[in-house]
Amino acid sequence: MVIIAGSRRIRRTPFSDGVEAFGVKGYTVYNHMLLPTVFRSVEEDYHHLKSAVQVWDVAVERQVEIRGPDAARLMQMLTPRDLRAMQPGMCYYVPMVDETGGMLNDPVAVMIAEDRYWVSIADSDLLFWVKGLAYGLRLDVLVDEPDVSPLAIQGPKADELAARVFGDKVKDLKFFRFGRFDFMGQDMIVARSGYSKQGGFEVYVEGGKNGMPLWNALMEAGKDLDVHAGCPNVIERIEGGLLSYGNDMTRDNTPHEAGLGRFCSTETAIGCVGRDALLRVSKEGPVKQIRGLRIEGSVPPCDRAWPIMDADGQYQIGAVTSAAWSPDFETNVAIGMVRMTHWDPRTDVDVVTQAGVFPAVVQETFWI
């Protein structure tokens, strides 16, 4: 068994009095705070999470919130994305760079009103980032993290019990947009959002105080729903084709390398810092990708890069950075960087695990 040990540069949530009620058996460290990653076990939180309801402590998606009359200005030199069409009340996922086109996260920005966003994070210290470009430009805008701590609710019945505990009107919400609503005389913003494939809401609760009042309420309001304290699950992660930033992409990676050109717009995101790096890339597209895999045999946990080879043996083509078993699919699924000389589906290639080599097939697509 492997133990955190606890001290104050490991911060526990508003949530965290909840999880541990609730029996939380493992834990990560994510942007130096506590995510639970398994209450009764993996494969039965995947079952669960895909028939039922969950609420996921996700207060370790830390909020870098921007305001100033020159916030739209510094949101836009952290993305390839063009923000142009942002109105508040939207919710958009956009890749940040650096200034060579290097990804530093993929968070969802919120857009609170026209001088001020909310950027949920993945794990990586972007405030640092942010902050030193709002200062060395000297533009007219505050950077921080507030005290805000997201709370997730997942699953098919999601819908049910938030409007058990917010109204009937969340259920008005469209996909990444976001609403204002009361919980015991607080105003809470309620977006359409979530690390799951299986819909649901996120919660963005202001205050501390306030994270056990509204789990409580939760769990109580979803008792005849089978709710349970759940937490971003692996199969169905990976299932979905959600990326893990540190895992599947990092800074050595494009935006485009991560499968993410969609959601850029290099030509026309003036101001980008990343701009000038990602125009070539994106007009003659990458040299390597993500790509899923289905992987054969009992592969041990992938805690480590696995080397993906060409099926011959010969050369090293691609890595793989995710692999569960997939109870539904009765396989293992995988997601991998992989070189466009393998990149089609229905391509054969090995991966090298720590328990040796097992036969690989490039997928078309994602499973969900």
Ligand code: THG
The other form holds:
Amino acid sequence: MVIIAGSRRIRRTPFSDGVEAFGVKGYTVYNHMLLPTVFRSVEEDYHHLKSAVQVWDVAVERQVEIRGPDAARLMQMLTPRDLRAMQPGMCYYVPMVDETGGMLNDPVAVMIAEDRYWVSIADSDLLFWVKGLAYGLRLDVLVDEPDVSPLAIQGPKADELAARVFGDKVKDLKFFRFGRFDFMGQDMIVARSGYSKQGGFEVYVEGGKNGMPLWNALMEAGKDLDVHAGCPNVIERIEGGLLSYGNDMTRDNTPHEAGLGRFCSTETAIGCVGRDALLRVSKEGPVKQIRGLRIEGSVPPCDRAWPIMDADGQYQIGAVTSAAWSPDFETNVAIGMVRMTHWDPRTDVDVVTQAGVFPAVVQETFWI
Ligand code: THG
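After the form predicted alone, can we look at the form predicted together with this ligand?
Every chain and every other molecule in the complex is listed next, the one we just looked at coming first.
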């Protein structure tokens, strides 16, 4: 891969100076912003994430703020997940769909107050869709991208590190709940969440100027915990079955195809724009769905969708969209969309990459 030329369109984050001081070796672009992909090597980063603690610049998880009397109504229009039980202090993982039931994003929704939400988005310009709905339907809401930048603390020692900076009370947070914690006289929203299966927190840093002071405090407080700068790790997230919007699913997929049916209650999600379309597919069930796959051999980087062929090489029955060598499971772990004729566990298939064809097996579950 060649180097990404910097420009104003590819936004830096409040933590970019810290990331660069730590020797970031690779970036991708996500929501028009820099997202680190590797510090030492993807494998070294992986082992460290699973044994210590890392601080991640995930400012690319931009917030779409929805504020005003119609905020709750607009939120329910966006998702087939039933939001009626959501309360301030809660976070929900919410598939968001268009009028055809196609996925537009898979954000974490953060309920700040009865009339105020942050939608912490994956990589698509959801702001325009939300603004369009609000304007077109003359809803009484303000929709904008606030100056909020998430910083994640992930890994088995995340509780210890977070407690040193925010106090012991932060350890009492339950999964997908948030609270307000003081940092140097500043109230910060801290949630127990994050894009890894190792556990940890996300701090929603309000005001770019507050970014580096928090980054530096975490690095200082975590010295004896061997804290590193880190980033979402492709190996660990595939092992955990954490999906990547734009890679593993797109607007061409329903949440059910993406295996996110458990986050949908389409029947009771009254007002959801895609409800009629999804009611039909949720009754019949999808004909293809996300699966974990084990691929044998020395596969190249997964920078494109790899066709999955049936074992005779006759028909395409799906596509692999994420893959990486897993040192812990000693196999290539992968995520792909597989047709129902071949989605049963232990089905043998072939994966066609840019470097040749590799045998693969459909998995019962993901790895962690
Ligand atoms: N945190 C925040 N914003 C985000 C992400 C995040 N925006 C972009 C991206 N990640 C959105 N995608 C996901 C995908 C998975 C999860 C969160 C966001 C996730 N899933 C858990 C799982 O599948 O095991 C738990 C979901 C649940 O049980 O509710 O955490 O990471 N702020």
